[in-house]
Structure formats: C-alpha cells, structure tokens
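To begin, one chain is listed below as structure tokens, in the form predicted alone.
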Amino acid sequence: MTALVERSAKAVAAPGTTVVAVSPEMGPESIESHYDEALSVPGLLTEIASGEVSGVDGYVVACFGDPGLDAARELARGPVAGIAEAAMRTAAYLGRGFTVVTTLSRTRGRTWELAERYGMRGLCRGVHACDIPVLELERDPGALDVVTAACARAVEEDEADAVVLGCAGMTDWAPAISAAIGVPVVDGVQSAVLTVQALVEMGLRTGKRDEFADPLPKRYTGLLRDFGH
C-alpha cells in the first residue's frame, strides 16, 4: 500500500518534485480505531524527525483519520498536510456538499470530529462505512465494486455533489469510480500532495509564533527516551 500510495502521488507531483513514501518502522500495520491511531504517532513523528535531517520541503500524512498531524506540524519546517483534510476541503471547491465513504464503520465517529475541526461539518452531508478493513482493500478482489456500490448509495442517500474517498487505500480509485457514479470523486493522497507542492511554491509553511512551535525541551522516559528535544 505504501508504493501504492507513492505511486499515486508521483503521478500529480510536478517535475522537479520529488515524493519519497515510508511507512514508519513501529507501529500498528493499519489504523482502524483510536488505539490503533494514538500507537502509530511515535512512529509517525519518527519520520517526520529524519526528514527534517534530509532537508524534506513538506509532508503528506497519508492516513485518513490525519493522526499525529498537529505534533507533526510542531516538528516540521515546511507544510504538512493530512489526507482527510486535504480531500475536504478540495471537496468543498466541487459543490454544495460532499458524502465521505470509509473502511469500518468504526471509524465514521473519527471522520466527523474531522469534518467539524476543519470547519466542514456544514457541508459533509454523510459519512458511510464499505465495511472492508484497511489491508483487505488491496487484497480482495471485488473490493472496488463493493466501494463503488457504496460510494453511488451515498450520494442518492445524502445528495451530495462529490464523494471523497475516506482512506489511502483507495486512492487510485477514484476516477474509475468517477465514472460509474457520475459525479466527482476525491483521493485525498493526490489532494494532499498537490496542497503541500502548493505551499512550498509559495513559499509558505506552518505559522511557528505560537502553539505550532518548536516542542519545549523535555526528558522522555522508558519506550519514549529518545523523542526528548
């Protein structure tokens, strides 16, 4: 899935942009509840943490629940962008409305919070679940008719103008789903690398004044002894 994903987002990057996709060395395999989640942003930050080292202009976290985005903002001298919020808010360009469909419907609550942090709450008209786990995406064969079947549901059920895509597994899906469905479809890994190749041309990065500054220095104890600053 992570070449997958780095596929995906080399095929919008622009020459001269270079996009390296990791998958952190610790961590749970996939993120498909909180638990899962909160696990995975030491190894998140991990990452982040060696790309400032190699000099990287911007970050794409390339899950939907967008875990770790704020510390990783912290650590980051350039734009970091998550998909879910990167796939919104290009949603919100499409229309008067947009439907999310997701993996497990366990993780519908965690979309919501999202919609309402980015002041999209108002124009996310559903969230829908295809009930197929993270890592069955690429391993079950009718798993895109399933999503495509999900994805029309939701738009006649939430006359929704868009759908966006609610994880990275999915994100070469879009246009086929596209174009059985009828309306726009939006792949948040593609979204979010052309909003951090955006900002970086600009010259823009993550205000540093206040809460998105440099972490205090500290002593981290046991398994997080080495994440001190």
The other form holds:
There are 6 protein chains.
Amino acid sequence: MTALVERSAKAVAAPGTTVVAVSPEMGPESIESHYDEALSVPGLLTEIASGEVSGVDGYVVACFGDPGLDAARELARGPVAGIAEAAMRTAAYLGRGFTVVTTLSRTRGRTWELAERYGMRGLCRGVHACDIPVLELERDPGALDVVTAACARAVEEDEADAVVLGCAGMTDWAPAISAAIGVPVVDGVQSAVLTVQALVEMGLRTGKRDEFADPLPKRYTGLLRDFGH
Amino acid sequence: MTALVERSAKAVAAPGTTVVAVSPEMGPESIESHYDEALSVPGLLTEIASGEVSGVDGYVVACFGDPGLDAARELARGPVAGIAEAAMRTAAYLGRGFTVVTTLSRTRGRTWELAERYGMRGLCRGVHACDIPVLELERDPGALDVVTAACARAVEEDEADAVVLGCAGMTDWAPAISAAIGVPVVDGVQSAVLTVQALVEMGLRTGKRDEFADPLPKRYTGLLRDFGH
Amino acid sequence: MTALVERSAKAVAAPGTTVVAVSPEMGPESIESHYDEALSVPGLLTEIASGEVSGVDGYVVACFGDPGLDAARELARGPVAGIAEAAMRTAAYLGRGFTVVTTLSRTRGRTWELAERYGMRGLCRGVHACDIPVLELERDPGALDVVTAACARAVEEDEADAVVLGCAGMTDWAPAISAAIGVPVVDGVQSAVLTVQALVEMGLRTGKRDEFADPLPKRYTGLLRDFGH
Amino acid sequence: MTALVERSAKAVAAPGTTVVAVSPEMGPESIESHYDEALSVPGLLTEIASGEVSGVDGYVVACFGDPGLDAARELARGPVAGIAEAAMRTAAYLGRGFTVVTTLSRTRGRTWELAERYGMRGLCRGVHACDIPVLELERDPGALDVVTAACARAVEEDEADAVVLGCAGMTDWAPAISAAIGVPVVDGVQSAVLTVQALVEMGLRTGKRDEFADPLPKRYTGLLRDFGH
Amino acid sequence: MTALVERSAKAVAAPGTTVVAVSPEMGPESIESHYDEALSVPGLLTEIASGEVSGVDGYVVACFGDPGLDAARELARGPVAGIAEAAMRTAAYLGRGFTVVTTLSRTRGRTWELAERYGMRGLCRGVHACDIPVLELERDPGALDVVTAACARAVEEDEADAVVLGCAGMTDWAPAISAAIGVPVVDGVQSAVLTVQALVEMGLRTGKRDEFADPLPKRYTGLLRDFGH
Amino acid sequence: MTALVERSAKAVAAPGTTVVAVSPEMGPESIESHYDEALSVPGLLTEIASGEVSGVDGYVVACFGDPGLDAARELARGPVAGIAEAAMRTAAYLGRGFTVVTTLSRTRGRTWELAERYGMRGLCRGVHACDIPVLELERDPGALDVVTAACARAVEEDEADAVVLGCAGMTDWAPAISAAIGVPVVDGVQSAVLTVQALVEMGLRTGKRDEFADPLPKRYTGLLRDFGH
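Let's compare: the form predicted alone is above, so bring in the form predicted in complex with another copy of the chain.
Next comes the full complex, this chain leading.
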C-alpha cells in the first residue's frame, strides 16, 4: 500500500516537490480500530523525527483515522496534514454536503469524531462502510465494484454533492468511481499532498506559540526510550 | 487592487497555471457592507459567464465576504473558491484556533456568518477590525503597521495559533506580519489560488446533481437582461 | 404572483396598515437558484430605495430564499422581514419541530442555510420538495393537491408539529392544507406582514450602530450606477 | 404589576383584540428562582383552564422565565407565547445579536437555557443582571436609571444590535431606554401580545398531533385535585 | 411503583447507604405530559423540604422527565440527580451513542430537550416509544416483551452502543433486556442512586454561589402557602 | 504520583472494591503534550492487557488527557473511565457550568477537545492553566496555594458553579480548595473510581456490537509486537 500511496501522491505533486512515502517499522499491519491507531503512532512519530533530521518540509499522515496528528504537529517544524482532514476540507469546496465511504463499519465512529473535530459535522452527511478490510482492498479484484456501488448508494441516501473515500488504500480509485456515478469523488492522499505542498509554498507552518510548541524535553522509559529528544 | 491581487496570486501559482485577475465592470468601488456585496455580484457573475466562454478552469472570488459564491458555483463548470473560505480552511491546518483581522467593524458580522457556514465556528476565535477602509489599505503608508499591531493584539486576546487576514487588499502582507509577530499569517488570495489549482489538478469540480446544477434557463428583465443564458 | 401576495397580505393586515406589493422591474421571472437570487437583489434594493423616498414604514421580502435581506436592512430605516425567516419563527411557537415543503429540490440547501442562520436548525426537522416550479404553482390546477400530499408525507416522516410552506406562491393555501392534514400550516407572507406590522407598532427597527448602519456613500459603476446614494 | 402589564399590552393590541390580564391566586409574589417558577405553574394552569372555559383565543405567559409554557400549550386550544420567547424572537429581526438585561443575577442561567431551547444561542450575546429584585422595579424610583445604564453597558460589552428587557416589570420602559441609548429595546409583553394576536389572526394554534396533545385524563391527588380535567 | 423503585435502588446501594423511597402526596398518579410534570413538582418539593428537615444527604428525582430538578437543587443542601440525567450520563461511558426507549410517544420531545440540556444531543441517537402507558408497565404481563422488542429495534435503527430505559417503571428490567439483546441497558434509578451516593461520598453538593442558591424568602399564597420557608 | 492516586482512590472506594494503581513501564515520566500522550498509550494498553489476564473488573485512566480511552475500551471486557471524562460528568450534576484548572497552558486545547467530545462544551465555561508542570505539583510546597488562587480566579471569571481539577496530581486537594473558595471542587480520580465501581455494580460494560468490539487479531511488528492478542 505504501507504493500505491507514493504513486498517487506523485501523480499530483508539482515538479519541484519531492514525495517520499514511508511505512513505519513498528505498528500494526493495517489500522482498523482505535487499538490499531494507538499502536501505529509511535512508529509514525519515529518517522517524523527522522524526517526532521533529514530536512523534510512537511508531512502527510496517510491513514484515514488521522492517528497522531496533534503529536506530529508538535514534533514537526513544517506543516502536517491528515488525509481525513484534507479530504473533508477539500470536499467542502464542492457543494453543501459530502458522504464518506470507508472500509469496516467499526471505523465509522472515528470518522464522525474527526468530522466534529474539523468543523465538518454540518457538511458530513453520512459515513458508510463497505465491509472490506483494508488489506483486501488491494487483494480483492471485486473491491472496486463494491466500493463504487457503496458510493452510489451513499450519494442517493445522503443526497450528497460529493463523496470522500475513507481509506488510503482507495487512493487511485477516485477518477473511476467519479466517472461511474457522476459525482466528484475526493481522495485524501492527493488532497493532503497538495495541501501540504500549498502550505509550504506559502511559507505556512503549525503555530508554535502554545499548544503545538515542541514537546518538552523529558525522560521516556522502556521500549519508547528512543523517542527522547 | 486588481494588480496587487494578480501579483500575489502569480507568486504562488505553479508554472503551468495561468492566472488572470479581472475586476467587474459594474459594481461598487469597494465592498464594505451587505449592500456593497449584493451590488457586486451581478458584475462578478458576468465575469464568470465570460470565463466560461473562454474556457477558464476554475475561479477565485477575491473579496473576503465571498459574495455570490453559491451562484458562481452554479454558473461555472469548474471549481470556485472564496478567499474567506480558503483562508479559514487553510488556517485550520495550522493549530486549534485562528483569529481574523479585517478592515471595518461593520464587516465582522459577515465574517462570523461565513465561519458558521464553513463549519469554522469552533476554530474562529475572534474577528477584529482595524478600522481602515479597504481603499485606504493601499494608500495609507501606515496601514501595515496598524494591521500588524491589530494582529498582535488579536493573537494575545484570542490565544490563537494563527491569523487570517480579512481583506484581499492585505494579500502581500502575510510574510511581513508573520515575521513581526511570530505566528503564521494566512492570506486568502494565495490560499484560494492554490486551492483551485489543487482541485483542478485532481479533476474535482462542484457537484452538479442538485443544488448547484446549472441555473435554469429563464427570462431576466431590465438591466440584468444580459445574464440570460 | 404579486397580486396574489398582495391579496394574502391584506387579508391579515390591520385596518390601519397600508400594504403595497411591488415586483422589481429588473431580475429573473422566478427565483429557483442561488443565481436567480443573486440577480433579484439589485431590483429588490431599487424598490426599497424607492420606498425610503416615499416613506414606507417597513418591508417584507416575499421570496422564501430571503434574498438581499441584510442589504435591505442596511438600506431601510424601518424593519425588514424575510418570509422564510418569519415563517420559521412563527412555526416555532406551534410546537417542538416543523417541516418545510418547498418547490424545487435544488432550493432545499438554501432553506437549511437560512434555518441555521436563524437559529432554527434544531426546530427545522426536514425540507421537502414537491418538484413543481414556482410559476407552475399558479398555472397547474393539480398543484394544491400535490403540495397537500407532500405536506402530509413530510409531517409523518419528520414527526413535525407544524408545516412551513416554502414559497410565496403558496401563500393562500395554508388554510386548505391545514384543514386537509390536521396540522397547523404556516405561510411566510402573512407571517412576515404581521411581524413587520408588529415591529412598527412597537417602534422597533433594525439596530444601526454597526453592521447594519446605512451603506457608506461610494461610487458604483456600470449598470448599477443608479444605486449610488 | 398585573395592571402595568395590562396597560402595556393594551397599548399595542389591535382594536378588535380584548386583553385580559390576570394574576394567579396561588403562587409566589414574584418569580426569581427555579423554585418560584415551579410554584407559579399550578396557578398559571388554573387560569388557563379557566380561560378555556370562557373561550379565550390565545395566551401570554408574562414572566421572563416562561414557566409552564409547554404545559400551557397542552392545556390550551389556542396559541400560547412566553415573553422571553417572544422578546428573543422579535429581537432576532433587528440585527445579528441581542443582549438581555434582567433583574437578579441568579435568573441568568434560566435565560440561557431558554435561549438554547428557542434556537437563540447564537443570537443571544449576553445576559446581564441589574441586581434589582422584581418587586423593586415598581417601587424604586431610581430603577429605570439603573436599568438604562445596565443596558448601555451590555450593548457595549456584547456589541449587540438590540436589547431585550428580561422582566415583565420593565414592560413600559422600552421606549425611554431606547431613546437614551440609541439602540432598539424589546419588551416581551408587547412582543408576546402581538405574536399571539398574529397567530390568532392567521388561524394558527399549537400542533396537537403528539407531544402537545391535550393532557390525558387521570387522577390528581392532594392539593392539586382541582386540576383534573 | 414506589416499592419497585425502592427495591431497585436498594439492590445497588452500598451497605452504609440508607434508601428511602417516597411518593408525593399531591400530584398526578403518573407523569406522561408536560402538564403532569408541572403538577408533580409542588409535591416533589414538599418531600424535599421534608427531607431537609430530617437530614437527608442527597436526592433522586425518579421520573424520567426530571421534573423540578433545578428547583430541587435550590432547595436541597446536598446533591440531587434526575434519573434521565443519570441514565444518559451513565450510558455515555459505554460507547459513542445510546438510544432511549420510553413509554408514550408524546414524552419523546421532553427527552430530547433534556438530552440537549445535559450536553447529550450528540450521544443520544434516538428516542423511541413503546406506546405502553406508565401504569401499564406493572400491570401488563406482556410489557417486558414489548419493551425488549422496542429496544432491539432501536439499537438496530440507531446503531447504538447502549440502551437507556426511559421510565422509572422499567427499573428492574435492565438485566433481562440486556441479556436478550446483547447490548448494555441502563436504568436511571440505579444510575441516579449510585451517582448521588458517589457525590455524597466525595463531599460534593450543588454549587450555591448564584443560580442555585437557596430560594429567597418570600410570600407564597393560596394552596401553595405551605411552601414558604 | 501513583501512590498518591492509589491513596485517593482507596479513600472513596467501597469496602468490597479492590483498587490497584499501576504506572506503565514504558512511556514518558509525565504527560504534558499530545506527544507525551501518544507515547503513553502503548504502556497503558500493556497494563490493560495484563489486567484482562488477571481478571480486573474495570479500569480508570488516571491522566486528565484521557489518553487511549477508546483503545482501552476495545481491549477491556469491563468498563473504562477517563478522569477528565468522569470529572466533567460529575461536575455537570453540581450546577449549570464548571471551570477547569489545569497545569500547563499548552494542555488546555486537549481539555476543550475532550469537553466537546463528551458533550460538555456548553457546561465547560473555561480552562485555566496554573503554569506548574505536573511533576512539580508534588515537589513544590507552594503549589497548592497557587492552584487554589487559580481556582478562585477561574470561578469569578467564568461565573462557574463548580471547579474541575485538571490533573491527577491534584487528586487530594479538592477538599482543601473547596473549603478555601466555597465552591464544590471535583477530582477526576475519585470521580472515575466511583463511576467504574458503579458501572460494575450495575453490571454495565462497554457496548461491543460495533465500534468498540475487541481489536481484530493481526500482526504487529517491531517494538510493539508484544501487543498482539
């Protein structure tokens, strides 16, 4: 999936933008629960710490639960965007309301929580599951058809002006689904890449005066000792 | 001010993006009330109608009241962004809350209304006036200092992570103010240009299945007869 | 439709109240989109400017999208009410929730936006279209039956205590529909006329200390030059 | 205070409207707490039951806490309005935000609760106490000056377009205060009388299909046995 | 029903906690409307006044409409909890959303109002009636089955993580319904008893600095004269 | 601090309740940022996994940021409460609004986020920092005085009925501060312990039908491999 995400990101990035896609060395093989999210964050932060050393300008968190986004903003000098955040904010430009189609039913609560957090409660009209596990999106040849049908149903049910795809694993499907159902379909990976690129272009980065200031230097014990900074 | 907006837009647009800044032939000389906004919209729609003929890919409405945005979305094939909308959504990536510094006190109500409409009521912590009329921003050599001071006060009072500049006439001041106050400062013109550029790059346009479908063909009488389509 | 609105308004106005119904000389023949709304406003403001000269005490904007309401409040000395605003606030006295039945599906988004603006998001339980264009309401002999059936369905679906009719063209149907479905049915034209009459009776007018102060004198160019004041 | 309320109501009622002001036989001498409100309701309902027998067309609950409003709506055939409800909805026509000036500090929480209930949380910018007990409003010759000053401060602090007077005992002060501070001042008694008059004129009454249907016939014991119906 | 409530309360109270269940001498035989609620409050307050004399540490208002809760908080020295309040706050710990199953359809509006008041609008996903009058819950041998089925339907329809039982008369059914439908089921009586017990254990009582201070001493006339304090 | 928390918890727990306080082996020495929170969660989940093996009935997450709460609810069979959640819900019983006094300024954003999540946005009137780092609460002999003064100021400024202490390290200060300022003061540790005890007493646990079902079995790589289940 990392290769897929990188391909999709590079397809829209400007010529002068270098895209590097990495998958944390530690963490779950896919993220489908609060538990998975929680365990994915230390690995994510390790990658960001590493990016800070190598001079990365900005970051995209390419999981639709936007795990660790606030912590990442504390750690990084440059801007950070989550793909749920970027997809929802992008869809907001396309009409009065959008609908989200995601993988497993159990992840819908997190999406609603993010919608609330991002001020999108009024614009997000529904969150729908297609009941395909994340890793099956790549493996199951029928997955695109199932997701397309779920998008069509979601648009009808929610009377939505646009669709948000609720998983990084669907990142290259937006054009095909949009062509099939006649409604704009937003992918979070591309949205987030173009958002971070725009923020860097404008010289904008996370405000550091209070909440998102650098983490305080302190002792971290046990397995996580390497995170000290 | 049109030249200023064009310069600012071109400064961030990608090499392949052509920026054309136009000022409607009819309308008020500046927009500082609901009345001014209302009278600016027919001229704005005329320009969009003209852009549709010449094949424009997307539009930015470069007035912080985002006048006529919904009508513009009905009329245009491609995406449309307002600068208040784009500035607020951009600022949302930079922390938990932003503050807006605008021109005249009487325009603050409209900004709050837009914040509500865009789901930004929770993120927008305050809207502050610097009491400089729009056209004086260019003419008054002390205007930048006044606005910078207003931004500093607004950040303190609202404990904001970022500032949004509430007028297209301030479009080239963001870097200077940010340098002076140590907080990210967002300009709506550049934000909107990069947003529309990103939407076009991703092939995204306004959803046309219901509310934002093309205007129905009908008879328009009197001074507005030229708007028939 | 102007004659119909005038008849309906006069049916409830107090003996001492003079009702004058006018239709702007410029603008669309009916209002069924954001585009139509935008183009209706200059003509509306012309009529208000004219009313100010002739000493009108207060105004009703008789289109359910309440176009130009804020601009009208700046321009007029006396109170101004929109029919969507008045209908929703009136319905709020009749129970815990109301439902709106309007003309075309595409206008529902604007109704929700107004409900939000007026603090009615919690009271407005649904907005339903009957898919009859505005001008057909008068021409189509079966329109009343269609709208009555839509009202009955809306009440059931939304478990509403009252119905709001979402178009000035339905202004004289409220009693018949209410008799047919056994639920109070609110017409915005009569609601707004009685509201403005009450505001005038109490000596209340728009607060003019900031946002709704008179428009600033300035130059308006092109077709709109006549609006200068 | 009953005589005062009656005088104020009659000053705005239409010629054909008969206003009858009554004060319940049982209950507290003034209402300045939740406890007082609760104990005022049985007496209020007795008066409404009596009004139903004598054919009253509609009711105003003339206490700014709107006590027993929902119960009154179940009991009465015709419309019922509270003065807080009517004052807030009336003030909503006069600008983007109003402020409330009331008697004792402890009653402010109830006002906020009502504002929330009526959808006025966004329009109500503040609730201020003048710390004069209800019964002192009539007795204290300096009360009007104190309340006027409180209104002026509230408008400045809340940047409000209008003021709502938060007690029936202030019902005849609106014109004097408005003249003194240059801002529209809304009295709930007159607002509610004109609202109920308008509802009756339009043939509108509380929706009775579910929540506000007549109370179910049942046994009431103890002191309240007379309320059986 | 009083015996039932006492039994249920004692089943969870700690060994050191004395539970006394009383039914007011005056008031309706059951509470199924705003009217019933209003008439139940004086009797409720009499009991609390009596409890204050005898040294009660805290109170539960055991009717799902939480009648008189604010007045009770003014009158009592110790903490007071309503069963709707306690049930909803308890259910909030069990997942992202709950659904309420209550008795008569007409009481649902009050439940929504309480949900809003308690900050539970986002957590309360639905309120469903089983159409069994309060007093029939005890008498009708099939009532448990009807309510269980209603709970199962409500969970499916609202995709809820938990159920709240919306009547004190259902207080001993939670375990059986939970076992039948596999979802946690919350009873307000037990929730409120444990809440009040916890508040007393921690030495917490209603804040008395402003709104909930003791009622002011004043004259109460008529049937309610005994409430003077 | 773990010993302090345990002492405070045991002071209110019922005789039959066994309280075990543990501090995760891995993680930061204190939690004062999103980064710290994120790194504390794997250690927290390890402890819960261990508790599940040893048959723990319910859990309290004793950090005011409620880190990992949703993940913990997936992992645990029994109920889980966070101390911010429990403190806020407890304070809600004590009046119309509370204020929070916490440690460092930068943590206030997280508190607002939790307040929103728990439906407490309307009840939480302010979040105030006393600018004492978490670990200094125990070491600094003047800390109690500083926090007491901050509580007094917060109550005045926010006109709050109650105070919530925003750090587990303040758990034994509530009685002293309450005595000093005359307002109820809520400690989250005791609130959460009594909440979990009550939930267990009533046989209530997290709803497991969808979002909070057990984590799916999957492969976890790197440092986190021990979390597989």
